[in-house]
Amino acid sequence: MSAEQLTALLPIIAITATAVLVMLLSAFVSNHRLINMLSLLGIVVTFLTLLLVVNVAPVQVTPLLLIDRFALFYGGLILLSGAVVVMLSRDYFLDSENTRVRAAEYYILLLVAILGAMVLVSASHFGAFFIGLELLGVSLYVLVAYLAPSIGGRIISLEAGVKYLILSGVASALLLFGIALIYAEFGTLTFTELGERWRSAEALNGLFAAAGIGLTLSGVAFKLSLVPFHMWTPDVYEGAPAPATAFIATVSKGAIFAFLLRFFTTTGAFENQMIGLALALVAIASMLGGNLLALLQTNVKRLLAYSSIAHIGYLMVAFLAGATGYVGLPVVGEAVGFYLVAYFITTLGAFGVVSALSNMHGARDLDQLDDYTGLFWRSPWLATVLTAMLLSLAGIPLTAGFIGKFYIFTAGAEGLLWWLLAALILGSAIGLYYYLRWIVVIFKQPQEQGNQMPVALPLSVNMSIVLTLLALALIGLGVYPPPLIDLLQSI
């Protein structure tokens, strides 16, 4: 291996290393601060090696992996989620003596998830997706059920990380199973050496890569929750800790899209019309169903799951763009790049401000859409950071949210995608009115309601820190866009 190659290798060792330490010293040392603090200093010192390899990419590390500015900008953007998630997770796991379960164990899977999110955003080998892809997903799965009874925690938690197993389980298999028929048909795992031979009209037609291809979007699908294979996220989202929850819906679906978007644009596989149609089926079944479905909710974490589902059918409609031939493969890159920034700070805001809000005392978050009733007459930089979080999420101007619809929606306009227009623009407008809703419940005064809402939790340094740079961010990037879009420019 040589020294460019060692070098590019150096925030996946980083990570590794971190995961490790937190490994070790959570042996010897229950301390929650320490080992909270140990990780967040490993994420922020592996955040930092990214900016060496910058000098030395795009370099080919083996063909399972390609360290090039595309994975630098994904792989960092999954470091400052994933260190926004372990700060969320300091308050919302207190002190190991003041708890029933040890939250130790917690910080050795998120790092773990992180490297494997890493991974799959440099994948450039079916070998070196599935590799990361199971690291994410095995440490996923005892993210969600963390709190489980046994632990002295919740039935919810056991439940869901039992479908969330069972469910990726069959999922991974049918992944699996279509790598193997391409493979057959292709005789390569490579994604440059599948793309020379994709473009073979001989080879696409063959039974084994058509059916290796619905089988590999199937699990991809999966794995992003599009409808029809959606099924599962409300009650995972629902059951997971506050902070586990922030992280599956942005740095897992972020970086298996990341994947997805390099894949097909360096084998050029949605070029072929069956498959465009497909996806552009499940888009449209995304948006609107997403939508729908969120309107009937009353628990927010189910709210903001099936708005997640129709988030990524918004993305979706960026990514087919590519596929018309009128949009260029840089413009797609910079659309889907700028939605996931924005779409990455809301929900981690939005979790964020649910996160504060609940405690390893009760029996459950504070999800319940009546216990955010007054919130802001309880209390009112939490009900601002929230409000600014939801009003992106609508897509409303001055946040970043707006800009990234925008893109968007000039991406399909250009590519001539009018039915996938349609329906993000229906599913807009829908999603706005759960969205309002939610807000009036905020702003509500807390005497027009039997209830009383629970007194707010104090808001601590650490927390205060933490969303004011995310609100920071939604903000700064709705009004000033430009360097967001020059560093997307230049992947």
The other form holds:
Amino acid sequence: MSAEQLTALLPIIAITATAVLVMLLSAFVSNHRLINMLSLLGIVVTFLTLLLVVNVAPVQVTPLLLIDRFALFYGGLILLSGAVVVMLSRDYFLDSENTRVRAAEYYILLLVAILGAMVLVSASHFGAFFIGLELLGVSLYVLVAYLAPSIGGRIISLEAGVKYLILSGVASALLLFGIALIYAEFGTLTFTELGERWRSAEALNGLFAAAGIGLTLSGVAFKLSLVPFHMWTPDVYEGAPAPATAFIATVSKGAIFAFLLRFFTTTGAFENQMIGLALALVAIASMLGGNLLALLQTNVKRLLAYSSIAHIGYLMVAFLAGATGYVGLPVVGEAVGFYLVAYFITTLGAFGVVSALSNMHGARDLDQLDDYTGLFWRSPWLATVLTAMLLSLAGIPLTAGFIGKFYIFTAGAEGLLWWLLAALILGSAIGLYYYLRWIVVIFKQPQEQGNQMPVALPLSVNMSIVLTLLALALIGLGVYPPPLIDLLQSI
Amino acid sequence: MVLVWLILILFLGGILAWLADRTRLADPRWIAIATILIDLLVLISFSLSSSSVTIAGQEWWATLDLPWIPRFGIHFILAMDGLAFLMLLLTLFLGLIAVLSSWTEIKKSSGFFHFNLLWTLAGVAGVFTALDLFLFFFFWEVMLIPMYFIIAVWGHENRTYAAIKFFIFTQASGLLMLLAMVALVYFNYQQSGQLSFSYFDLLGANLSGAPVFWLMLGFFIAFVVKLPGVPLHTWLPDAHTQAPTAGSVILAGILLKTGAYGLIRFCVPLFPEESVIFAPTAMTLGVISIIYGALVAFAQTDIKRLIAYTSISHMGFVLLGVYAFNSQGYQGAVMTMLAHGMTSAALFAFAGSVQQRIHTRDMREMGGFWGSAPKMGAIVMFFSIAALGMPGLANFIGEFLVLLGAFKANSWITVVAALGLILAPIYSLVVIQRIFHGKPLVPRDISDFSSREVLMMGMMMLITIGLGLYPQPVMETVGLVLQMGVS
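Having seen the form predicted on its own, could you give me the form predicted together with its partner chain?
Starting with the chain above, the whole complex follows.
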């Protein structure tokens, strides 16, 4: 391995080293704050190594990993989100030393999950893809069930973890079988070689190829929780501790979508009509299904779960625009990139507020819609941040979510995808209702509340910083997006 | 730069009002008044000193063009012409009225209320000056959110339903418009190779082969929802009825005008040929709005609902005038917008003051108020008569010109529309009769207008009379935006 390749691997090495360090430290110290600080420091250092690697990229490191600007951009996004999740966890697991919950393993798992996500976005080979996916997935099973009843936690957390383990295991099995079939048909697992073979005529008409791709896509659709593979999402979102939910909603889904983007743009698989049609139907079903099911929720974590299904559906529109041939792949990359950044900020912000209001000592997170009654009058700043995040999810101007949606509109219009855009508009209109319903609850005047309110936690400095930064990023990108657009165009 | 300041002053004033309330340093109501007065001063002093520039065959008093999102050819373009100036003047004046009309009504978190009020005005000011399609949409939505909060937080008994309905109607139709904008820009891009959201670049767009009619419809639906025209009006009676007084004043006086403004500024000039084809349909919708609004208004017992339906009827005249495609129709439409701004704002302010006094809007529980509140009776009598189109007052000029223009374009439709002039006296006078005459179901006295209320009503009366007797300045100011689109 050359020095250049080793340099390119620096971020992955750094995050792995952080995980090992935290593990070693936790054998001797159980101080939660110290472990939290070390994890955060490790992530920041890893982020800094990215800046070193930019100069040498792109580098192919073994056939498995391609460290290019794409991988670095999404790696950076994952690390920043990871840092936010670590900061959210700090208050969530406060005073965990006095309970049977040990927070140290939580951070180790979080760091390993980040490692998995970074491998995923750098993968140029199905082998690396699967390794990354499983590193991410196996860590997540435990993170979801982290507050299990055996250590005085919540039954719902264990249920969610087991559900995710079983269903995700099935999806992984499908994926592996699909990959095996693709290998049987084409004899290679690297994306560039697959792309060359698929571009030749009738390559995808064989039974093995069709079944292989179908199974692989089903597995990926499961991880992205696209309709009809979405059943696990609300339960897992509800059961997982709030910071872990934020992690699943952003890093886990974002990394897989970035992989999907890379896979399809490298191999050109979506130029195949059957695949394009199947993906379009899945996108429409997700946009409409996600939004309609969200209407029925009274639990905000479940509500955000269904809303995330719809948002991945919106993303699929930009993605599919690339398949039409009218829209250049760089435009698709930009649209998806911008939307994902906006979605990351918004989702982290929304779950950040949920985290700020909850902690591990409660019997549940503060996740009922009623819990938010009159939040604005008790805790104006938290409420303002949450409102901004919800407006961004709804795609209202002044927020990054609007520019993201605008990007998808332009990509879709350029690709003449009128049916998908019609579903997007319909989905957005439905979506408005439940976002607004939540906002109405937040702004309800105090004297009308009949039930006894849990008093809002005083906001810690740490939380204020995180949430303020997220809100500033949200508004900043919504009002003046050119810096991010330039960055995305340079990928 | 003065255009930026016009908008920025309102945004900053809003933040200041909120901060002032939280720190208890000053009364947010006075900050709101001061902000609007400063803005008015800036606007008027600018209008006196301005010189005009000609862009795309049209005179503009001021323009500003800064790059914003170069990736999409989006610019920060603000410009003002006579039409925009009149609309801004109306906006700021009614903003003042709105603050005055809610002077004693808003007891809870007055700072946040005035923040929302000023931000709505800022959004509206942006809508009236933005000439980049993206920027226009941006402001179109920005004015929506604070209005939503005004209804949802300070509204009456059924406010949540009304606020969400208002928001979903406007936002969903807005998305249609956004889609039409993006498609228009991309079709233009394919033809000309220039990616631009600028109004001036798109005016002369050659769109052969594009589904232009559908794009026009996207704009039309968004603007008619706001106008509102039948059958897309159902959000309006709920929103108006549930909003607090200042909210109703702004909704009826200003926000409805953004729909009409959009038709005049964007829908017709951007799609001239399609608009001509579509004109008979649009005019028919206008007539249906006029008749339907008037008939339904007559059947109401809730006074705010009644006034809301009369708005639908009056705005039908605007739709009729815009699609008549001649100078009378156009000038009549603008005049009706200004006149309706005054009368509807005054009547909603009256309805609000009545509700504040007797805690009901049900006209069946009113009656005989003239005895205890003669000033109120006389003033409301004045505005009712103005609304029914009495010659000498502004509304008459507007509706008369609209009918004149529309008759040239389509005589049969106009004959039906003229029936509205018969229906208007019926619902207008019925308000006077039910509230001020006769014996009430529940006998009660009502306190008369305070001097604050007399002052604000007096200002609106003066303007209504002034515009009615000497409308020429308005006619000269508005120019002929529409004409160039048609020719």
